[in-house]
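Next up: just one chain, as structure tokens, the form predicted alone.
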Amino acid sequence: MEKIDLDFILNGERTTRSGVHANMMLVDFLREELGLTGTKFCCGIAVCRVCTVSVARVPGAHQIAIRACTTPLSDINGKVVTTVEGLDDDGELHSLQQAFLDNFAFQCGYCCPGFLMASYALLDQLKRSPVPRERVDDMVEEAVGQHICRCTGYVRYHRAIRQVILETPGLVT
């Protein structure tokens, strides 16, 4: 197995390692590797999209949502990845998160981590690029459309990130 130097920030902070496994999958490198439990593993082949982080291929460009359960370390290396654990700012809730708590958006919470990544990457989307508000309902279906939640909180989910780009000024023209 090929092994490679990683070198990558995450959440804000520079991570090395020597020596990794280049086809280790990320998920299992936040989780096993940094303890980082927030990024779940659940179908292992990119379809529940559970396993949803944010990456930029350097700082300050474009977040875009991918899985983290198939994407292995080395297509991460030099980039910038943000895991749930990354959105806090000094221990304030992002307005994703306490969105989806004031409107009861999950019940289990094991899908939660998905959506809020691949809600981060649109937020960051919309910054760069507003949409017409009659838009922003087919931006969230997009977005997150595709997520798989055993619960069925759908509805909560998408009205909860609407919320948020409805009140974030700048996202809707």
Second form
Amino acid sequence: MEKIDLDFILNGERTTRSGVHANMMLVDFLREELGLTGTKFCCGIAVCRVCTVSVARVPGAHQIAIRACTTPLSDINGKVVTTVEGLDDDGELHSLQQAFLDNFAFQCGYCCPGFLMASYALLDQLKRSPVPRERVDDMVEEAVGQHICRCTGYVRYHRAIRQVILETPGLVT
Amino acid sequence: MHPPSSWQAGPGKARYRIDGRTKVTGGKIYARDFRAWDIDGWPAEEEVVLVLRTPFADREFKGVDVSALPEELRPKRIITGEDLEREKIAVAEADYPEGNYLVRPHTVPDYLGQAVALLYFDDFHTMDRARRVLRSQHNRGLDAGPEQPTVADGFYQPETSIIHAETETEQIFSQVRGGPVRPQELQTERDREAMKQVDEIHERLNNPSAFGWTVVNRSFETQTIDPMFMEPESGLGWLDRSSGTLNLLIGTQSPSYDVTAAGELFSDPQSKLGIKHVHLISAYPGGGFGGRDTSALCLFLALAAAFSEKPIRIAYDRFEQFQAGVKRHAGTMNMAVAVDGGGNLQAVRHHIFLNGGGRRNVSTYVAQVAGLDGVGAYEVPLADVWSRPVKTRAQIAGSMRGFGTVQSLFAVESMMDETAVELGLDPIEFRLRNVLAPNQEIVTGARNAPPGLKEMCEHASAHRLWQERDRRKQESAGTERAHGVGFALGMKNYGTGADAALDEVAIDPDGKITVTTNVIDMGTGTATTLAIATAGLLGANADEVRTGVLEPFKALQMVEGFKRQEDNPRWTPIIFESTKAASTSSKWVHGVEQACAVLLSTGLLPAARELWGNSVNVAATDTRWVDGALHADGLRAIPLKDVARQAHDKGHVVSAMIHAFYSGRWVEADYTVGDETFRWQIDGLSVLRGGKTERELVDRKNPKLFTVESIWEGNGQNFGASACLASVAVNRRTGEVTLQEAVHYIGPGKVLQQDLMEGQLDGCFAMGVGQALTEDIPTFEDGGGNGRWNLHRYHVPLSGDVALGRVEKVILPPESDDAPARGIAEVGMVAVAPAIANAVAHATGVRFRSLPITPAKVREAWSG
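Alright, leaving the form predicted alone aside, put up the form predicted together with the partner chain.
Now the complete complex, all chains and molecules, led by this one.
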């Protein structure tokens, strides 16, 4: 089984590991090797999207939401990965986290990190390419419409994400 | 960026969930997140265990076959049923899989998905790779014999019969007049009397013209459903051989039952494993919906730990969760409805068959509830409801949100529409002619009907969607999509009719309040609700809520049993209860409020009186909390922390631990603490005084208790009302049903926290959509038991499926100032699927009597 020397940026810090299996999935590496259990495991086949993390090719590049359960380590080598543990700033919550709290967006909360990270990538996209206000709902649906939540019926997740988009300057034309 | 903020928004209010910050920052909170090295006092090194399961139950299991695994993926050791037999593993209590926990080699498995072996690995990655290889094998790592005939189905006992007969002036036969009956067994005089009533009902249904009745006979089916909570079950176990303590960490709805069941595994006197205690650490479950109530995971953690020198970890993946997890019962409902010329229901025969799979689990209770809700929200003079849990080789079915009512109400509410069509009546008008009034007798004969049923029907009848239903249907003729609107009315019990709560409220010298409880929070917001429940009497929210806790409550020394022990002040019918039946709001909140009452009256108030001056004798009713300080007319306000400090310094009560029991009313009794006697609605009390480490038991006096008979006669079920009006579009080419708009009705009574309550409703709605349209899994060999099911084949509704933003909530106001807080997390679900089915029938002109209504079924119906 192929082994690689892993070298990537995780939540703002360079992370290296020698001789890891190239096809180990990112979610397993985060949870089992690094103890970063904020990224959740649910279906393991890239359907439910609870394991979503955000990846950029290089620092400052576009954030892309990917499924950590089907992303092998070889695919993230050299890249920039942000997980839910990297969202807050020394305890100060990201506006998405705060909006999720204020809207009672989640219940059991297991799918929450996936919704957060997909929305995080969406905010980055809108920052680079703002959309008209009337397209916001479609953008939210496009970003998290395939995420499964069993508790909430999605109502408050969408409300919270929309609220952050509308309240963050520069995301809507 | 936002600075850290408190979840609290003032006394009795929550800005966000008490568990919210941990969840939104990815903190360790779920069982799946913990490793042995995270737990204080546990050895750091763990083994990872794979529970191998059978995809067949129609041939001999000859043994485990891991020959497909390369050497580096081979398990270190394998534990089989023979090992369990050798170690004298006993049978755990009846709600759990009863024995044969690992199928013995050279026997035929009892059911699909049954465990056959425990495979031990040094690390997660090796186990994970091994399970993928084994899953790819035809027999999933099992050596199997030739196919052989399967065992015939049977029935789990007891079955539920609810026989009701009344005239216009009197009740002739009912459940509350003498308790449950089993007419088919004919063992008692009452059974024979019940059978006589059954015969008479059938006689009339078979000769409707003699009575001027119209009789409609139909059969309905509902599918097997997976609870599909998002966190696949996981947990840790460690047998500390030095103390004989079996430690478990698990996310469960039934911590008390799990501990009991795990302990019972090792109760054989010949067991050499030396397990004396079971200690359970309760993690927040990543969803539950019933699926974690008396789940067998605790047994496998216990068994795996017992056969290891190290802590062990089990972490199902989603394929395993589909294979191992309990399901919602597939249902077959045969129903006959008789109506007189005035559109009044006269008789109902409803025979319900619920597929419980290979183990009883809680099937008999599910059948009981299916029967209880077997004639819906209507007045029916003659009823024969017979609800039967069926024993088959299917996967185990058990508790799930809706708990039997989902199945029976789909039949009832479909029948109401079908019958209305037969009679040429508007379906809502037909319901209005028969709907129960508040406190009217339901099918059991108890005066339990909830308020709001009529109002929901009337509101829906006047709603734009209903008013325009025929016009919109006509307008859609010839277009790509046929439009239809359907309505369904729901009535469902919350609580079980015999409910118990354990709560402790403690205050530290700084005024910090901690609630400790055996209930858990599977996402419903229980912890938050209990945290704000202290504010009414203590003027402040709890700062901490510890859920799923058991051991401290041993201090109450309660003993249980349904047979009344008149002179034993520790006796109660039930000590523990699972977190289920949407009872948090009504039951555990009561417990917390009662504990607060004890703490106020025997701790804080005496302390405040001292601070005010000993001559002052202020009653609790003369005080009020304002801005965190205790006020009384003419006296200075004292901050809570000063009162708490005084209580601690002067040896007043600083912790009140209670047990409460409910069956239509709470047990209440007198309690003397110090030289004062109080009457509280609790049946067990222990207090702790400031400066002490030993708790004091306070014996109850003059209790108002129950007997078995009074529980039956009182029929202490509570019921709630819900309804749904659904508008659908059915694609004429693809057969796809799309939800267009909906109105969702609920009568919650007193609302404890608006956001949490509305969130529950949203979740109920989505789950109802799944029940109606998207979720389906075969019940037998092609289903979850074969280990090949995951979310690529099982379709949980997405945001695009639930008419997001187009579901209007109609929340009925409390009917009175003292209206109870009703459980809504199940009540709110049950009307959704039948409303959608009725809408599809309206749109297509075809009645679909089998859920889910898939595009293939619609296409087939239209082409036929």
